[in-house]
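The chain that follows stands alone, in the form predicted on its own, written as structure tokens.
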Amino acid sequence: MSAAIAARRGAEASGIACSITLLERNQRLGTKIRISGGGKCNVTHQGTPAEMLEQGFLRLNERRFLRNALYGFSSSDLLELLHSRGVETEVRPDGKVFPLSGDASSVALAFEELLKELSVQLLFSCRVRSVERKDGLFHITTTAETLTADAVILATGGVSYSATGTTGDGLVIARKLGHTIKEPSAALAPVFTLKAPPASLSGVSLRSAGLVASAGGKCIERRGDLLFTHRGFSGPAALSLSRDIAELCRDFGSASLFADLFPEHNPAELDHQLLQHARKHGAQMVRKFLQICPIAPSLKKGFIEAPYGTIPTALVPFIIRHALLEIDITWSTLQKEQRQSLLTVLKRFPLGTVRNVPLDQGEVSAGGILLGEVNPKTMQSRVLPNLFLCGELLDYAGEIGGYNLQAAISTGWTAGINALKKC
């Protein structure tokens, strides 16, 4: 995107003779694009820039940093570009946008054809070894030659999926040029526990549950679908919270995970509803109640409606066991202490302990170049003039749903326009 917009604006402007070269470590462009979204490429998310920022970037400093870029080149602008290149798209009910063909390669090919039309020089299998600033010029040493440039854009991505070539080259270069690097960590990753969940729960989904990570007196929660796997947990809630879990593990050595089956109820509210149910249905076994009880019910509707289904039957024996209840206990014989124990398990069902979130398992990586060292209006380095930085190389990470790819393209667009001005 950086190369394309710089070339296009350069061609449109009179009196600017600017040569643009893209150095690609791999043998073809867009390797990571081609595997994104399971090979279908969730290219962006439907919505205005304001909606993208609010829904896709939960940390305020990252939201503020990306504001100019996402307003400068929005999801609508990206879709217009793709449509003009013959890549039709579809919007799914959850707002995710994919190529209509279901083929991620169509997005990569559209950009490659655009670059060729704009006469951008493409150098493949060209790994950059170093970048130095001397006598007002950048000297870029590659595996084959040394190039010089008035301006350089680093757009090497993060460090997830290292098999695609994202092994942190850009972070090494940026550090040598004077930038501060926050240690990369996984984001949008599955979470593996020290002890795997019971085999009988593998594949079980908790819809719209709360996922809680706790360590050192700090608790972080995310709500969404949670999927038990043979090694731990996946699903939107786990992917969204994985970045925070990784940071808790880094800071405190490990983190404890819990599921909140009643995220709209605080303990007092849930206790009140359990008491009311016990008074009306004293002869009912608690186990039977749990098997038909809505999961994540509305606070106003209580146990009446089940918009997200019921508590999975496979989970019920484990709830009973963790609450230290007899399997056939009824509401009428349930003592206060036992009810409090059940309530605790329903609000904090133990999922296990996490020591680390594997970096290479993340769809993206967090960490990278500190945002305070980059001008968000231009993507120019505040450390070294004429150096521009964009994409996942920077210390931000969005939610699942196309937000990260959009942010990469938007910051790339901003960097390209402003780097051209340095030619």
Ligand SMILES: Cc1cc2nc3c(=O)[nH]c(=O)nc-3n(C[C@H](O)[C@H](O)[C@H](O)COP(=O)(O)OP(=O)(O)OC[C@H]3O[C@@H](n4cnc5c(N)ncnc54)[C@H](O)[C@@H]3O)c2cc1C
Second form
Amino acid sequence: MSAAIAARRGAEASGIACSITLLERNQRLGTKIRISGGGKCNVTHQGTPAEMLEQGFLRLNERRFLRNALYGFSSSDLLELLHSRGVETEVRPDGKVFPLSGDASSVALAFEELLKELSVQLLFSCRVRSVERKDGLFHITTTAETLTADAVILATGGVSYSATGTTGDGLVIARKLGHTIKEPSAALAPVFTLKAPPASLSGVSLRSAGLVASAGGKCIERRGDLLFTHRGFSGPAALSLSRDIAELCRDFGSASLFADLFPEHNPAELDHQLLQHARKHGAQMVRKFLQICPIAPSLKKGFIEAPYGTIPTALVPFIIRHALLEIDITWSTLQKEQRQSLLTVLKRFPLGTVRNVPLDQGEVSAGGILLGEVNPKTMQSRVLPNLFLCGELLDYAGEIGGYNLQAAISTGWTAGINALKKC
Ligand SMILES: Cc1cc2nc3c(=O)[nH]c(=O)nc-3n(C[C@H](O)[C@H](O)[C@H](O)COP(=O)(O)OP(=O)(O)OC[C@H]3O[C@@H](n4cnc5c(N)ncnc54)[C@H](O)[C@@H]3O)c2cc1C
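Given the form predicted on its own above, what does the protein look like in the form predicted together with the ligand?
Starting with the chain above, the whole complex follows.
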């Protein structure tokens, strides 16, 4: 995006004669785009920049930093560009946008054709080893050749899925040029527990549950679908919370995970509703109730009418066991302390302990170049003039939903436009 917009603006503005070279260590462009969204590429999210910022970026400093870029080149600008290049798109009911063809490489290809049309020089299998600033110019040493440039844009991505080429070279280069790097950590990654969940739960999913991570007196929660896997947890809630879990593990050594099956109710409200239910349905077995009880029933509608999935039947025996109840206990024989114990388990069903979150398996990595060292209006380094930084190598990480590609493209657009002014 940086190279394309710089080339286009350069061609439009008479008097700017600059040559733009894109250096890519892989043999082709957009390796990560091609595997994104399970090969379908969730290229952006429908919505205004304000909505994108609010839904896609949970940390306020990151929102503030990305604001200019997302307003400068919004998701509708990106869609217009893709449509103009023949990539039709579809919006899913949840707002995620994909190419209609269902083929991620159509997005990578659209950019490649655009770059060729704009006469950007593409150098493949060309890994940048170092960038130095001498005598007012950048000297770029690569595995193929040495180049000089008036301005450099570093867009080397994060450090996860390193087999795709993202091994953190850009962070090493930026550090040598004077930048501060926040140690990369996992985000949007599956979470593995020290003890794997029981095999019978692998593949079971909890719809719209609360996932809670706690360590050192801190408790962080996320709402969403949660999938039990053979090594731990995945699904939107786990992926979204993985960044916080990784940070808790870094700060406190480990984190405990819990599921809140009634995130709409505080303990007192849940106790009240369980009591009312027990009074009306004394002969009903508690486990039967759990089998038909929706996850996250709304407070107003009561237990049964909520539009969510029910607690999975496979999970029910584990709830009963953790609450130390007899498997066939009925509401009428349930003592007050037993009800309290059930309530505790429903609000904090133990999922296990996590020691670390696998950095390489995250869809993105958090950490990177400190945002305070980059001007958000231009993406120019505040440390070294004429150096521009964009995309995932910066210290932000978006949520699942097309936000990360959009942020990379928007920051890339901003960097490209402003780098051109330095030529
Ligand atoms: C499995 C997976 C699925 C994903 N799905 C989605 C999705 O559906 N939607 C979404 O929004 N986001 C998704 N993401 C995240 C998204 O792909 C990235 O956030 C985004 O690609 C970051 O863009 P970038 O330009 O900063 O870096 P990248 O796309 O990673 O590009 C960086 C490029 O720099 C090259 N490079 C690195 N070092 C050097 C060097 N020394 N010399 C030369 N070249 C170098 C790399 O080879 C790479 O091609 C997914 C990520 C993964 C891993």
